[in-house]
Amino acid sequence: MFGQNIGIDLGTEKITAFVEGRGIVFSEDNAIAYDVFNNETYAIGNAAGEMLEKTPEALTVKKPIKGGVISDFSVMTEILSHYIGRLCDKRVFRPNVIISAPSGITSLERKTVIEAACAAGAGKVSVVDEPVISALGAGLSIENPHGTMVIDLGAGTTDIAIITMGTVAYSASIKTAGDTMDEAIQQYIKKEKNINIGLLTAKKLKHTVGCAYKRSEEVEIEATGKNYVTGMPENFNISSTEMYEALKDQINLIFEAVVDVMEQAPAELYSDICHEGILLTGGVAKLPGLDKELSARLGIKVKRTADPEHCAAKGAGYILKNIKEMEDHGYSFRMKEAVL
């Protein structure tokens, strides 16, 4: 194949890109900002994700993707158009893309997010799901008549599969993810303790001193809002035993819909996962004691990868360097002319 190969983990926080023979290049904000008046692009990535909720009337920042689906295709095609470009520098071929998906969407947001590259430069793109990208980023082997099961905790959904020779057999995509986990916080200490507080004082809150259970030795943080009566600025503290609360109902949700996913599974499966285990990737895997709190609840072995933010873009290099291989399991490269 000609051009240069890239993955691409389109993620609703974060674009991670893998470069063939160079590995992951950058971890960037998916968020761009731009100039109200004139509507010209102001930043892109990190630069812009640091104005969020701090700009002036003059700048208003834009995140493209909402859970795990482009709501915005323009904004997106600008921020893949900068990166592609930005990856590809002055290259004459159009580079092949690989980007991950939850295996939730639909045919139509795939044809979108393909349609998306296309416009920002790629030359061939293949889409596949983030629960099968990134098993093999952790380096689990899915070509086997083996079940394997995978938690895929991202910013925008929770996508939870059943994978077997090198598909899904069985899976959920839910709203329930890292966004809905910091809107929670949000809600509950305005609710407990009238204080307003930003979306990312939230992210920073669930990041240090968030938990799936509750601690033994409990962690405390001070932390400042807006005062829900007054308006003015208030400090506060906030104890991992209140993250818990806080968090606890999103933990059922996901709890509930990995059990959703084993009842469909037949026995063999169900056998298979049983004596495997379950893996966990994506960054709200690194919520303290999820992996911990899922086990104890589901009976099984429940284990976090040791770089469970970048398992996707990890993945992407592996199928880069098996693209035959991975051609042979249906995830084919498709170009332009094909989505339009």
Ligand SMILES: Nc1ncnc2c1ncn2[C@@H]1O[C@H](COP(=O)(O)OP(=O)(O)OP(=O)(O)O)[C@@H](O)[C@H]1O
Given for the second form:
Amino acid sequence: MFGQNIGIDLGTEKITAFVEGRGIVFSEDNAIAYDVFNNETYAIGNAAGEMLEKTPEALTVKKPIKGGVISDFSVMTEILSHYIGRLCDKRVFRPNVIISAPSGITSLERKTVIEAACAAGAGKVSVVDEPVISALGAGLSIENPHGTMVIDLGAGTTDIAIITMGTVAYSASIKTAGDTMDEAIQQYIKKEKNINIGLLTAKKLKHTVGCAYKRSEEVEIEATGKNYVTGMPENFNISSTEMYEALKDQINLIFEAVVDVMEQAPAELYSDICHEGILLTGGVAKLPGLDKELSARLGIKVKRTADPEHCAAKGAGYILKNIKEMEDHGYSFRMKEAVL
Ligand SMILES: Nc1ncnc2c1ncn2[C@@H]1O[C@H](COP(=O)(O)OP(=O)(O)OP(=O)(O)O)[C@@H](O)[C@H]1O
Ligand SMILES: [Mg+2]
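Having seen the form predicted alone, could you now give me the structure of the form predicted in complex with the named molecule?
Zooming out: every chain and molecule, the one shown earlier first.
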């Protein structure tokens, strides 16, 4: 292939790009801010994401993917065009683009994503489902004949898949993921402390003192919210044990979904998974203790991949580099001509 081809992960929270020969070139909030008076674009990416729940009257922030589903297609197309356009120099060459899309994408949406990418300067475009692409990015070989379980824990969905020879044998996608964890933290603090906090604060708490198990050494931080009885701002302390309490129902739902998928697997694949273990990808894989907690409950080795939130974009890079081998293994990459 000529020139630098591009891999893009379209996530609920982040849009991440991988460029051949350069690696990950950006990971930005999948968000856009509009001026409500003239409907003009005001900011795209992190600059828009940082304004969430803080916009002045003149601006509105939109996120095109909710719960792993593209909820606003024209917004998604605008963001995609902006970023692909930034990476393509149409005068020089039109790069091939592999896009990792949410597992719930419809065939019509798939076609529109391809059209948007082509309009922004891409040559050939292919859209691949997230669980396989994340597994490849985590280092799984398509030639591995043993069954491996991959759990991709993103912001909008947790995708659980048993993969063998680079294809999905059994899978499930649930909406319990990073965003519902943020909501669970908000609800816990409201119930236990009578304090309302915003989603950005809830996310920050999840990143700093969040955990999936009761830490032996408790950590605590201070945060600010709004007392919902008095309406006044209020500082409060929150500990890792409280965060465990806030998140434990979410962890239970993820555990139950994993067990459901394991129960579908025939004995041979089941024993492969017990032997090969389970891989965790996606940003929520960074939640302290999630790997250990799942491992203790399932009695199976669970491994968090390095740099888990970038696995899907890296997997798109792997495909770009190995298209021929992937096709030899039965993959057909539906480039623009084949889909339109
Ligand atoms: N240290 C951390 N602890 C807990 N959660 C984290 C941590 N770092 C990131 N996250 C969470 O990971 C999620 C983002 O992960 P990722 O970028 O994989 O999602 P996405 O690909 O945008 O979403 P999806 O795949 O569901 O469409 C967010 O909910 C974020 O808060
Ligand atoms: Mg993702």
